[in-house]
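Okay, so here's just one chain, in structure tokens, the form predicted alone.
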Amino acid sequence: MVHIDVQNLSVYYKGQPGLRNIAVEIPRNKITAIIGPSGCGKSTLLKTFNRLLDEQEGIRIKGTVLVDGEDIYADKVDVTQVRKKVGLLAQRPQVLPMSIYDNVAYGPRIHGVRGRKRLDGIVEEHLKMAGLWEEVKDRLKSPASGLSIGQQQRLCLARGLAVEPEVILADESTSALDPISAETIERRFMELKNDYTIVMVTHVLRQARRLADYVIFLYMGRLIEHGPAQEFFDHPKYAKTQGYLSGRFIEEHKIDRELDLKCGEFSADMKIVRDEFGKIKPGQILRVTVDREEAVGEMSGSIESDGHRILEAKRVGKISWEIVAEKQKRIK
């Protein structure tokens, strides 16, 4: 079941593209890992889900992000409610300059919760959910800054959970922690996904393999491949994904021939594609642009059945998709 639906999303920093035409669905009550090399747009994509990019100057966003079917970028949307529904656990813990108790109670108070007994229950419940209660229950009035960094991160998790979000965004939330604290946070994520949708950015492939139910791979601001985690890691479709997972340097493909197909019949289009393959040598690359999303899968399958290798298949515009294929020596 889809929880977040991203449609044709592009983000520009001072006119320069950071994300290009992203279209992907985030499943509900699963852990989705966003992976890719540094600077590929992972954190940018994550922050579009709760409009944190609104706080930065020079940002322009095009496209649609639906959370529970509601476009969070539509006019008159209450951004505070969006961020209540979709919380963020940052890379480094950012505790508030107040007590442990008040850190957790802060959000509920902002949203109108009153009464000591009710707040006491919220604080205890969410500290337990974050796996911190037993360690701090006798010093709730102590400054949060006195906790270890691992405890501070769990406190930030408890603080985020206390406003009852539906989605938890985790932006490399274990990268600053020691191994034991990181493992504790990971265990909490595995437990929490029964009740929450978790979307995490990670540089660590081992962590993505351990935790993810679904994986999104970005490269240079583009969505290269996505799918269920086991299928993604065991049978990656495209050359860039295979290179990234194996630790090889990712090279941009040198395009030897291009073909632009618009609104044609599939059988006629495939005849044109086969003719074009006949004009290039084995090892050379053909790029085919189509204007129907359904044509991507059909054409990719036919190209592969002819014995060629699909290197990429991706959205490149609002109504444009590219298939990049390498001619193979032996044709079936």
Ligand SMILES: Nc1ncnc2c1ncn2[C@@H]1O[C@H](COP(=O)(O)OP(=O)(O)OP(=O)(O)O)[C@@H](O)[C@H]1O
Given for the second form:
Amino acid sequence: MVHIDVQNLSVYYKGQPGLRNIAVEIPRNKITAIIGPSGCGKSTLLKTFNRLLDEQEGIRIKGTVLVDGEDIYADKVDVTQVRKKVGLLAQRPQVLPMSIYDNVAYGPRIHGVRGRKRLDGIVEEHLKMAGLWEEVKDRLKSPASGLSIGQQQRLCLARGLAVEPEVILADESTSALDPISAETIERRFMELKNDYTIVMVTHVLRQARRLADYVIFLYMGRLIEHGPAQEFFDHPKYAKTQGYLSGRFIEEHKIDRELDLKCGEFSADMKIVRDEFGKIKPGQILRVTVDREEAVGEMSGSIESDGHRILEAKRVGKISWEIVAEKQKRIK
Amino acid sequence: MGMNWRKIEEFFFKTLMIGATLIVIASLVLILATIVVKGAKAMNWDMLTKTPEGGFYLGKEGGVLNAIAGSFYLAGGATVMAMVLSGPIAIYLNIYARKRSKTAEFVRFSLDVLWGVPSIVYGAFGLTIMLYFGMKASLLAGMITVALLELPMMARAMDEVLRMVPHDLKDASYCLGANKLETSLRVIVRQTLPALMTGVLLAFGRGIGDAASVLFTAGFTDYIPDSLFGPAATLPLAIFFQLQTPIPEVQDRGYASALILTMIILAISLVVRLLTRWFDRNSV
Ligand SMILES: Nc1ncnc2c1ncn2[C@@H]1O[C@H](COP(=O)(O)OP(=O)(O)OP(=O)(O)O)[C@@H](O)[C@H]1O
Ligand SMILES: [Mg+2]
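Let's see the other form, the form predicted in complex with the ligand, since the form predicted alone is already up.
So here's everything in the complex, that chain up top.
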């Protein structure tokens, strides 16, 4: 079941694109990991899910993000309600300048929860959920800034959970933590995914393997590959994914020949593609641009069964997709 | 050769730094010494606890409690008024307005210009307004004038404080579904309260020490003000009047009054320093 549906999303920082034509569906009550090299747009993508990007200067967002089928960028939408529903856990834990108790109670109070008893209950419940209760139950009234970084990260988790979101976005939530604290958080995520949809950004591939049910791989603002974790890690389709997973340097492909195809009847199109392959040598690279999404899968399949290697297949525009393939030696 | 030149440069600059520092310290010491030496003679308990009695300005019994109280009332009220305006301005500039918003830049520019306007101009402006509305010189008119005098300083001080608030802190609050107002009042003001108070106190110091703005607007009286619409005495004017007289005892009392005002401002500066230190320790 789809929880967040991203359609043709582009983000421009002062005119220069940060994300380009992202389309992906994020499954409900699963852990989805967003991976990719530094600067590829992981945090940017995450921040579009709760409209946190709105607060930044000089940014333009195009496209659609549907949460539970509702466009969160629609005019009438109350952005505070979006953020209540889609909580974000920042990369660096940022406690609020108040006591531990008040940090957790902050969200509920904002959303109208009153009464000492109820708040006490909420604070205890969510501190327990984040695995912090035992450590802080005797000093709830002391300033949150006195906690260790690992404890602060869990406090931020408790605070985020206390507003009862449906989605938890976690931006490298364990990167600042020691292994023990990181494991604590990981274990929380595994427990929480029964009730929440979790989207996490991580640099640590092993962590993505351990936790993720679904994986999204970004590279230079583009969505290169996404799919169920098992399949993604065991059989990555494209050269860039394979390169990233094996820790190799990802190089841009040198395109030897290009073909811009107005899609018509499939077998006729395929014939044109085969002709193009005939014009290049083994090891050389052909890029085919098509204007129909369905053609991408079909065509990649046929190119592969012809014995060539698909390096990449990605969306590059509103109605254009690219297939990049390397011609192989003829297989007898 | 080159080495030498660099040494000379550094020597020159060091001398300049030390010289400048010495001038600052020396002026402070000299000013304090003058008013302490001259004021100590006339300084007594009565100065602080009594209002002028008949013939006070000719050297008879009494004190300047009227001016002390008047100054506190006036500067206190003015500071509260300035605060009520400065807070929202600073929050607007930093939380609501876009960074490069033309309006925000214009507001900042206006405040900077106002800051530089001499206080006598505020006094004259206050007087004009008063005459227009047919008001007499009164505590309220003085308060309003001094509030205007304090406003640019306070608003810009608060503006600079809020400008330093880390983006992450605002985001943390937004991420929990708080709107801008809730974020401003519950998180940002809380985080920066000591620094904001510093700005408030500095403005209070400016307000309580200013003579020109109250000269026409607050009037003067020998009594402790009991109404917003009656006149109010202020320390700067009390100093002014007493120093003007040819009678040495009264002049000495003028210095004693200056000593009182200086002590008040000194106390405020100390509180500001303490708050600043406290602020540095508690921010997240
Ligand atoms: N406020 C901004 N203004 C201009 N460019 C920005 C801004 N924020 C991000 N970018 C650019 O957008 C791109 C994506 O940034 P983003 O922070 O999403 O990367 P990331 O994948 O999260 O990287 P990392 O793994 O290092 O956190 C980068 O090239 C970055 O320089
Ligand atoms: Mg990031």
